[in-house]
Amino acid sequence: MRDPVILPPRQVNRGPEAVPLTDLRQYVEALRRLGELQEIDVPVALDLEVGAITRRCYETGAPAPLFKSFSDHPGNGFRILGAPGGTSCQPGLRLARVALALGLPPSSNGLEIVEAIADSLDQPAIPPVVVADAPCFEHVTTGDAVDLTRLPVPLLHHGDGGRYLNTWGCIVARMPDGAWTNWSIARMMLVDGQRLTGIVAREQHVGMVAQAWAAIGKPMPFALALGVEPAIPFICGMPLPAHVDEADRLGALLGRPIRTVRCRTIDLEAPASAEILIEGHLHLDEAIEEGPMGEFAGYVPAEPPTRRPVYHVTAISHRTGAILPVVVAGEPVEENHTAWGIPSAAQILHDLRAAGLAITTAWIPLESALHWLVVTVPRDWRRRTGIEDSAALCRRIGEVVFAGKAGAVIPKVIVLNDDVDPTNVRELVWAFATRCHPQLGHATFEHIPAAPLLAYLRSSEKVAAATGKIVYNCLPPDEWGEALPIRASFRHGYPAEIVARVRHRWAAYGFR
């Protein structure tokens, strides 16, 4: 059996197809050229119809919908882009939107994208540069004239507790001492013309920054940049360690500094590429009901609204004909699974390798809704790690994964030999079913930090933000050593020359 081909670090070919896309409009045009954009000229309803169309696009692999007019809102010249980081049904282009956004060739596969992101974590940081002006300041409204209801804010799911303005925007927040600027994504629900509300979890980075401002008796200044250059949401969704600036790490990934611009009413710099820029202050001492909302696990929770902190808006700036990107979270695959799951896999891969473990790759299957992580290892992992048995290796992998920020989301880890392609769901199901011993094939972990939005958690676990987690040992019995059975498949079960001959002569046999 031949070893799988895994792209080594620093050999990710960005190629001539990979053109830097520095704003959302360039990205939209790139999608159009690739056949990944569907302009919708007929008026559609913000109440559920935009959400339903976008959901169907996710589930069929259809192009990203660009909505131009609305039957239940004047629109005011704004447009909506749905499924900006969804997957495609075009052959060889499943992750084209993700790859384009990150400056990679559109044909890049999941493992190549993970390797590129993981490799960038060892590259020097490239801080952002501040520019004097930005297109978003074509139209500026401040103070009492601010009116969020002028924006086309959709009702996304049947059962949502309100309309959600932020599902794909960059929240900018900075510590009071200026030592750390955090970029993140968190849902924000429209309250009225000048207020928003949403989840601000204490354990999340925006929550940590907000707590620091509350400790000195002040609300937290924030900027919400909507419709930014396409790579930014992916770094906002990446579980970097605390006190690491996302903008710096994105610069390292792209090989260029991100452009930022100074806000008009608060002391922050926000992405200069924004189509819409909202400024204001977050008040932790004020709360209003928010939710429920359809989320990444694939459900609209059967729970009452929860009281959340309030964002008071002091300014809205936007481009002429501004585009609001919209994510309709739910059953896979949508942007939580691509822009959160893929960078999370890259961070975990980097952490495992930094811990001295021989890891071929890490992958969060898009279809698992962030509930599975697959880690693959070479057959000589014993010699390369110094660990003698598979149970000890799996426990060590779990210790590293669950100690990191990304591990707070992942409840189930599957460890396999690297003859399995973890991005191939059919192969993954077969390998898990045939290689995991029902009695011996797991290592359990108790009271591990957990994201409260995991689908199966009991109320007590959500309150505690902790649960039990597991690593499934799908490695061969230790008594086999490095021996593996031959896979009875076309790719693995025949000599290379036979595989090549059959592929070459396929049409001659009469097959299409």
Given for the second form:
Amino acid sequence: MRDPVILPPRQVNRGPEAVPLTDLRQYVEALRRLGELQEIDVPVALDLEVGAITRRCYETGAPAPLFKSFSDHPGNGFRILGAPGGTSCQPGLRLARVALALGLPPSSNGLEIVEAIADSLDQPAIPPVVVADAPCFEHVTTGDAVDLTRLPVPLLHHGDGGRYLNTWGCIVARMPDGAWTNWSIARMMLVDGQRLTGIVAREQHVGMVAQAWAAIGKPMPFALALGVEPAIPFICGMPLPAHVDEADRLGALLGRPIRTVRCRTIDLEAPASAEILIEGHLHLDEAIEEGPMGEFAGYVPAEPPTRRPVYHVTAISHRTGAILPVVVAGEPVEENHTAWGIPSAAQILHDLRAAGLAITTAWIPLESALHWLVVTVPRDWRRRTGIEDSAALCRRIGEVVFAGKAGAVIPKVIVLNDDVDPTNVRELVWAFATRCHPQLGHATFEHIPAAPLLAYLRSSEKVAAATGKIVYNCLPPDEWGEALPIRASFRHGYPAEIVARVRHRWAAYGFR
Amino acid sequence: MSRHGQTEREIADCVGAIYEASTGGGDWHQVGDRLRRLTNARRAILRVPDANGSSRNLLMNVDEGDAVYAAYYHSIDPYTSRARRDFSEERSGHLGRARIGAEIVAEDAFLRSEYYADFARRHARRHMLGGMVGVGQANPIGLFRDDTSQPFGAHDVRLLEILLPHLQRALELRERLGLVAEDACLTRAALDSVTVGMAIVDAGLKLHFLNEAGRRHLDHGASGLGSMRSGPYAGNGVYLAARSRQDAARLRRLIAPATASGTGGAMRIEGRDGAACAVLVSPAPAGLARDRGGHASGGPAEGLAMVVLQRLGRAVAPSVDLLCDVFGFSRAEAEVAAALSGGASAEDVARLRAVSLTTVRSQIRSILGKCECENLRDLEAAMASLSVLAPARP
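Output block for the form predicted together with the partner chain, input the form predicted alone:
After this comes the whole thing, all chains and molecules, with the earlier chain placed first.
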């Protein structure tokens, strides 16, 4: 195992509102101050009620619910935080939870967050620091005393195949030679008091690590850190390249090392901020039925349960009054779309720029449930890239996007000029509808790795974990050169002085 | 607020209005309004020469008093005649200085003058505060109060002296901008008169200049080249565009290096009607790049390229009058030369003009001699050159 190295923190100007939030409780307090927290004192049922309330919060932009007691799981002081990375209906604060979690001003917009993450990829890594103790070791149970059912594990969707303990936690796994410590996020279903199961695909990084352990005939040690400091799930959701330590990159993003603590029963360090820490081993050679579960595409799959590997738990540690964060995956916008989509867009933006392409921004529209990626380019992209025609540019963009880990999820890429704000869904729909020729200039790709949870995949594609993908060319005809269509809108279609005059006199016209 | 009622803000606003007016962004009458408010004056006058050789007041509309003054009283205005004399004798001592009327002309002399009795008294010009500004010549500026008002005092003098340097600079700026505008106007008129299309574009093919022949060429519906207004904002400019993707790509490949001080080159573009056009691309003249650099705020100026457009294969016959003037042809010779350069043979010309072939051959010998051409091919080349140089017909 590599020794942790502490580097001096990088000075990052994150604005006057930026306060480092190094554990979930600080984050909860920050949400409360912003009006983004709703404490729920009345008992609620873990069976579907927590899930339904949280879903309604997503869909209305209501504050994140903090559940304090459970009618069907009384008396042991655990709490649940729903929608920890959802969006807000407060004006100017739509992505406040995401921005706060990443140490950015709460008023940051999506493109600013993407840029901040993409920029951090060029910063030197800041490895984590190991601390001697952590609050989660207030209560520790090991061996036969381990009982996962003491935790408040909710049934999230009607139709789910079981209760899901992990929807927002950090899975820690390390290669047998210690060269790579992977932090990831994946659903984990409760099997019984000492076992969990979940998706461990060979293509996923945690699957690659598990395969390495299986190759030497051993189960993979794992730690599941639940209720960690708010930035960690975002780096777990980020499609970094294999063999890159997520903790190092998060340190670079936050400008400070992440604190980790040694586990009690396995040779791993886990985030020291965890409210609940689960330790154990993943056995790839043992399988049990898992799922289905409502997922990020917005559907509860109709398929029967699938046999998945088993996690055997050797220790549970938790703080008094521990908070379990819960994501209720489904129709947008929930955390898969923010904590997976936004870092994915940042990684893709970085990859495209590193490939020498002139890209203004990359954005995965939250409402697209990770099925669209929008890439915008400046009008002089030809001069900046040396590529002559738009079809060739689209093909090159597709080659870069689909070659990366993020591209395994994204099936459809939309390329537009950067006069369009891709975070504005109304503008995006209009631009896609009107600028995309149904037949000309698109780049199609056959048999590209695909996330099996994409909604429209056929059974054979799910089995093959591959599908066809497309880059939609929404750029003007090549003969236009750098000319762009003139937009017939208030903002674009009138001289600047008229626009300013109308804005200035708006109240004088009688509008309120 | 000062004790005399003007805020620094009002004075600053007046200065701002002076410069806005001088650069064309504002109105000189607004300057007049502000000056009158600041000095509590009834009238404000700043006379500047106009295009007709007479003068006009920049600061207010003409009223009845101005008309009467212009018709007669200017010739007996004691202030003006004294001021002009002083100004011519000691220019530097007067520029920027403000004076009240009594300093220029003794009060009793003024009150006894015909100018006061018959004009100033009746047109609200009893009291005067004035000064001189000007570029090529002295231009008097005067602020006037009527009989019912207090005379101007030392505070008013100081106030006008604050403003006079700004008025002086504003007039200089106005003249300079006027010269630039006139220069640009003449350049455009000259380029509009040539028969070849000329455009100045940047590396993105945005048009920065297009002469009249170029505009006609790009507006021609069947041309292989066109111009295209661009967004996303209205007013984002007009771009040179080829009608076909291939031509557009070749054009970009020629223009981009030319804007970066490369060599440029030439290409041929065919229109929908089959007519071909030669496109010659070269770096923009160095002087032009320097001029644009002067506009930039510190950063390097964007590179530009010159694009010359010339339709190929069209008849290139200069006018008969031009040929007579340039080569000393007789009218008949000029008509023959024009016909020959349009592709007609000697036999065709003889038939068309109903003369013998011998006559035409004799005329051709004379024509070749006068234009110092060896043969008809040379003549055709000379005709083509003249055609390009000949002014375009309106």
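Residue numbers count along the first chain shown, from 1. Superpose the two forms; the largest set of C-alphas matching within 1.5 Å is the rigid core. This one's a predicted model, so the numbers in the text were calculated from it and none came from an experiment.
Structural comparison between these two forms after rigid-core fitting shows the C-alpha of P495 displaced 2.7 Å.
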